[in-house]
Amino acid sequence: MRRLLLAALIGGLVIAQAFLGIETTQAATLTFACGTGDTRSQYCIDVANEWAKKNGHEVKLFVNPQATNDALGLFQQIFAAKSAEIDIVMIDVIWPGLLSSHFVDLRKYIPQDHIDAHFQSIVSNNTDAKGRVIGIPFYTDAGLLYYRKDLLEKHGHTPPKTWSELERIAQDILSKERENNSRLMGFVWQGRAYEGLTCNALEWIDSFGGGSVVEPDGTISINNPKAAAALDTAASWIKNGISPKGILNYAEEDARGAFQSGNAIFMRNWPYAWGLGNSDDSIVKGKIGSTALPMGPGGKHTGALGGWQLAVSKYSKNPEAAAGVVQYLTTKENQLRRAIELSDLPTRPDVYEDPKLRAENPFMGGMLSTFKSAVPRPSSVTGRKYNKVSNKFWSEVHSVLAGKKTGAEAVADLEKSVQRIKRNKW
């Protein structure tokens, strides 16, 4: 009788707790792979623990290797062993296709209206072929155009809306300013044969209306006249002298170094370059403007999608609690807070409209249109084959920039290469 009475009391307590919204899950220690152990990683863990401690849990940091490829390799090893070592993982925008089978479907734990509050281009990127949402957007990136505000104003120009305007303005300013600075370049970007060139080339092609190399339904679309014309246009910048021949070896920091030292009029780069360009030791502090990348004949401003997402390992012993952390970190309030304190770009449109963000960081307020039209790399559709597809893509693009092929030849060759990669499915 006593046992029955005790069972009834416990059952009643559980029902009451559920009714009152009290967490009934056993206390858990969650491990969160949220960076390389720097102050930004610690910020991530501190905010995660705000939710965790209220719900009787704790969150600890799993320190990633610094190089992105090394971090990916380590995660692949851990997941291949089906280890519960990590509960929550911060993943790169191009990893969902590579790692999706190791993550839970967050639709089971997080309300749909919370998922829908983020940029849909990023949510689509984080949705696998089975319709599973395996990552909630955390913070984002997209390619931007930076320009020397002082030089454009001096010579009577406004920021370019199209690639042809950019070329015309660069040539005009170069002709007038080279005697003052013999090292001045018109336009710097990322032309080295690596992932950064994939981003740049995808932006050119998208702005020309030439597709995304591989479309979301798996169609290989790269072999078309608009894509070829976009690559030929980029090659012409080198031939015509608005971009230096050395651009073929430029990565992000090479471009930023040239621009920040006062030796470039225009630069394509990621949002991180804004804060550094306006730092106290920057020659161009206060002289920088930024805007969406120019349009091509396709009539579209674009920017390659970058950024990070939060996912929950399917090997976690506490997926519900882990998903609670993910939801908390991606609320409007916490994305606003992170944007102000760390200058990380939110993934929710409503944050960009918040008066606090516009007051604290007006640079971000003008970026909403860029992220609404950002183009994702074809990583989700190509899955584990993405690295091979991207490698072939940047190699063919590089051959056009170096004058070894025409755009038409490169896209035809790329189509054949990607067809071979697809032969055994993505």
Second form
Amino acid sequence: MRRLLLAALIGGLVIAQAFLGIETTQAATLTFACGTGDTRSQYCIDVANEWAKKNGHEVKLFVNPQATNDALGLFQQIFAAKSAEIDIVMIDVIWPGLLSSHFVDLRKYIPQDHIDAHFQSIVSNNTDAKGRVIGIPFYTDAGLLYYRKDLLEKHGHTPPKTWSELERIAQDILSKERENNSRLMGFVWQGRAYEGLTCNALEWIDSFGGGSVVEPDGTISINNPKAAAALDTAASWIKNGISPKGILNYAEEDARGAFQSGNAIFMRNWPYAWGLGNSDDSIVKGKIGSTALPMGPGGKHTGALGGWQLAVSKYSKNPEAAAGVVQYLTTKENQLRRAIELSDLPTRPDVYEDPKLRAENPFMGGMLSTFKSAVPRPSSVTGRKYNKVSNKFWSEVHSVLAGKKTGAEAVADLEKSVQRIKRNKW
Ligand code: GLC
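What about the form predicted together with ligand GLC, after the form predicted on its own?
Entire complex below, previous chain first.
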């Protein structure tokens, strides 16, 4: 009798909950690896909490190491231990082949039409061999050239179309402006030995028509004279003083710091630098121009393809709530907000079509074509071995920049290392 009463009571409660629309899922505190603890990651967590709080949950930031390759190393350790420490992870466009087995298939939690609203090329990059969708695109990235519009105009220059034009303009402006600012530098970029250098070097090589290290069909193409010449050209910027010696230790934020404090004429960086460079506390606010990266001899304009996706850990205790956050952050409305406020490139065509985007952030106007023509790193073809290939690549490039090897020596050595990494197959 007692049991019957208890069952009736529980049954009644369930019906009442369903009737009143009360959520039966437990309140969860979700940990979200969404950046390095800067204002951008705080923005991410704040927006995530809009959804989470409405649904009885809370989201906390897990602070990533600064460099993407260091973050990768940390996540590999955490996931190898099957740790539930992180629920949601922002993953680099080059990581799906390295980490996908640790993520849930988001098709279980997120409607197909939400997934299909994103660029197909990015969705397929986030889809594993079994057809599992392990990441929803968050924002995309493409390498760009930033320049000081005011200084170029003052000295009668238009933005450079080739690397040699950039060099000439930088020399000219440096010679005339250094008396006003002794710290002024010509061109800042990412020369530290890390993934960012892989992106920069791939751009130089691509702009010279020297291929993409490993081609989509698996051919190792790096040992060619155009690639060697591209690396020698970059090393010459340091020798002739266009770029400082310290560039060998510069990552994105170092370059942005120099440019944003008015100490550089040109900068290679990602779109995020536009938003920050034009913020109220930036002394170059309103003085920045941006364009495609220059061409090499007989080459083409270039820009490496970057970008970030949101994934849910297989070891999370709350995958459903975590997927809810992922879905909320990747809606049209929220990508539009990020594009306007942070100049993050949307991954949904419908955001680019929204008139509000161009009205509120004109910089975004030309961005769709830049994104579409960006050059991808060879992460799909090299799969699980990408990190090793990239590591060898940036190390060889770094030795050329440091004057320890010529471009020709470095690309020959790299070819051998990459052959060893490949062994028989990718
Ligand atoms: C940017 C890109 C990412 C790249 C990284 C290199 O964050 O979006 O794809 O790996 O820079 O530093």
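As the structure is a prediction and not an experimental result, all values here were calculated from the model. Residue numbers count along the first chain shown, from 1. The term rigid core refers to the most C-alpha atoms you can superpose between the two forms while keeping them within 1.5 Å.
Worksheet entry | Turn of the lesser rigid segment against the greater one between the two forms, rounded to whole degrees | Rigid-part rotation, C-alpha based: 33 degrees.
Worksheet entry | Inter-form CA displacement between the two forms at N64 - rigid core frame, Å | Looking at the C-alpha of N64 between the two forms, the offset is 9.2 Å.
Worksheet item: Once the rigid core is matched, what's the CA displacement of G97 between the two forms in angstrom?
Response: Looking at the C-alpha of G97 between the two forms, the offset is 2.6 Å.
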